[in-house]
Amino acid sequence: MDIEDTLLMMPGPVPVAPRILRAMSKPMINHRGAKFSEIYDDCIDILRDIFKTNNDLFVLSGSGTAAMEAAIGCTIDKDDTVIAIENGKFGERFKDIAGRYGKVAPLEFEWGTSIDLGLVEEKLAEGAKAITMVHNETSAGIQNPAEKVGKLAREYGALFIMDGVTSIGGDTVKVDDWGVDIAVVGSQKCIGAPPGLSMLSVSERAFDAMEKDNLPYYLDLKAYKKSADKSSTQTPYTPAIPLFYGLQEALHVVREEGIDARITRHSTGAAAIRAASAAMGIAMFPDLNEDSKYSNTVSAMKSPEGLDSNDLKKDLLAAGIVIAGGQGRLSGKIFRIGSMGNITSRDILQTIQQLELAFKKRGLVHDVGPGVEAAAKILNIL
């Protein structure tokens, strides 16, 4: 099947609108000139509303992992303790990055299970310079209580470093109100741009914590601030200009839709997928408590008994739809469907229909249609 006929329904990268692809084909410009400065400032202006912050904002030519490493590498020294909350693959990644720079106090929960805020507070009471957490743990389809963790971090004087890679731009995130000192997002997720850029907000408290001799070179956030504060905004090193073209156009799409409307569309799409799953007898994967929620940008479901989710991925791919399986220890056990970026109701219904057909072919459901009907009702199509 031609790649242009394939529908990406995975938790990033997401389909990129033609107008964004066209924007990326514009001629190169001087990245030290006024035109690039205008593009950068325009992006920051829109991102400020998406992040809900008055903190400094920067765009890095590097993926979300680069921004995660910048956050840790600029604030954490070898004798500093970092509490790393883990209940999925990306919490594990934050833990691993922190271990490269400082001392890690891991707070590990089974992937897909809710975190225990009581244990979080106990760890913070022992003392730490920072605490890391993934707001929306894509690998498990669970949303963690960022606001409550941010409040605890402030009470105990720790920096709160948050991975918002798959929530910012698609779910409610209030960086300033939640006390997030550094929040990061990737371009290829809810914002709907191509991969390769990351954005992060940095508080004054975080900058005050960057008193260390061995700051990263390429990911030095103090260098980004120095360049951004010039009369003509720059990046300290050569930016990926075509990706900035794409990001600016993607952010214009977000602004035209309205961030509140965009959040509603994401949450409605996820609710439709959950309704379809229930109608098909498929169990959701996350184990929730009163402090956690299902993700509003990716839905993780348990693979039916006897079915390897990697085989299900192949079934959907044969129909021209790309979904995701489980990562690491969850490989073969769960499958995940994204509802982020510029995914439409039609995309969701098409995916549910093909999922039902795949299950029917394997004798796992008796009827084709209940899932689509349940999703259509949530999407207000029926």
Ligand code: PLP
The other form holds:
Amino acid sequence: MDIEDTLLMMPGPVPVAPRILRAMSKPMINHRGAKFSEIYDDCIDILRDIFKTNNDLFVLSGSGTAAMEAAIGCTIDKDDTVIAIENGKFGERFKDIAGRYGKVAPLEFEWGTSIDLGLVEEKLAEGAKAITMVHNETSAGIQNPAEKVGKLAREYGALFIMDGVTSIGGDTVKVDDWGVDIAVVGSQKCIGAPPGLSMLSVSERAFDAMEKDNLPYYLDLKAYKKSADKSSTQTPYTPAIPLFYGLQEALHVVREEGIDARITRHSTGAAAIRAASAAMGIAMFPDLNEDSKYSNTVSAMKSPEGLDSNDLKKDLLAAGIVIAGGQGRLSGKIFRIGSMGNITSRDILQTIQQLELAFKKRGLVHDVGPGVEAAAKILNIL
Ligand code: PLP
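Can you give me the structure for the form predicted in complex with the ligand, which would complement the form predicted alone we have just seen?
Next comes the full complex, and the chain you just saw is listed first.
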């Protein structure tokens, strides 16, 4: 299958619209000149509305993990304690990063199960400099209660560092209202840009907490602030200029759609996938409690008895559609469909149809059609 004909229905990288790809082929410019400042400022302007924040915002040349590491590396010193909430692969990543810089107080839940806010509060009461949480745990398709954790963090005086890598730009996030001190997003997810950039917001409290003398060098957020505060905005080191062109165009697409309409489109798309899974008799993977929700950007389903989800992935790939399997300990057991960025109803319906065909071929469903029909109803097509 030609890569130009392949549909990425995975939780990032997402398909990138031709106008965004074209934007990246413009000539290089002086990164210390007025044109670059203009592009950077334009991006920050739109990002402010997406993050819902008046905090400082920065764009790093590096994927989401770089921004996660910048957040921890700048605020956490070796004697500081970080509560790391984990209910999936990316919560585990935050825990591992925190362990490189400070002391970790892990708060682990079975991957795909909901976090217990009572236990979060107990840990916070023991004292910590920061608490990390993944808002949308991509590996498990579960949305964690960011607003409630933000409130608890404030109550107990801990910094709230939130991974919004697969929520910001596709789901409701209110950085200022929720008291998020550092919020992180990746370019290749809901924002619909190519991979390689990450963006983060940093509160004054978080800057005040950067009192260590051995700040990371490349990921030094104080250096980012100093460069951004110049009369003409800059980055401390050479930025990935073609990716900035792509990001700017992708953010224009977000602005044209409107962030509220974009969030509604994402939640409708995920609801359509869930309706299809119910119609096909395929169970959703996350185990929810009253504080958690199914993800609005990536849907995780249990692989039917006897089917390794890696084989299902191959069936879909043969039809030109890339879905994701399970990560780490979930490999083979679950499959995940990303519906983030600029994915359309047509993309979703096509994916569900191919899933139904794959299940039918394997004798796992009787008919092809119920899944597509259920999704089409949610998408307002039927
Ligand atoms: N956090 C979450 C929730 C993610 O989904 C991902 C990537 O899938 C990351 C962090 C890591 O981002 P990156 O691969 O851009 O470094």
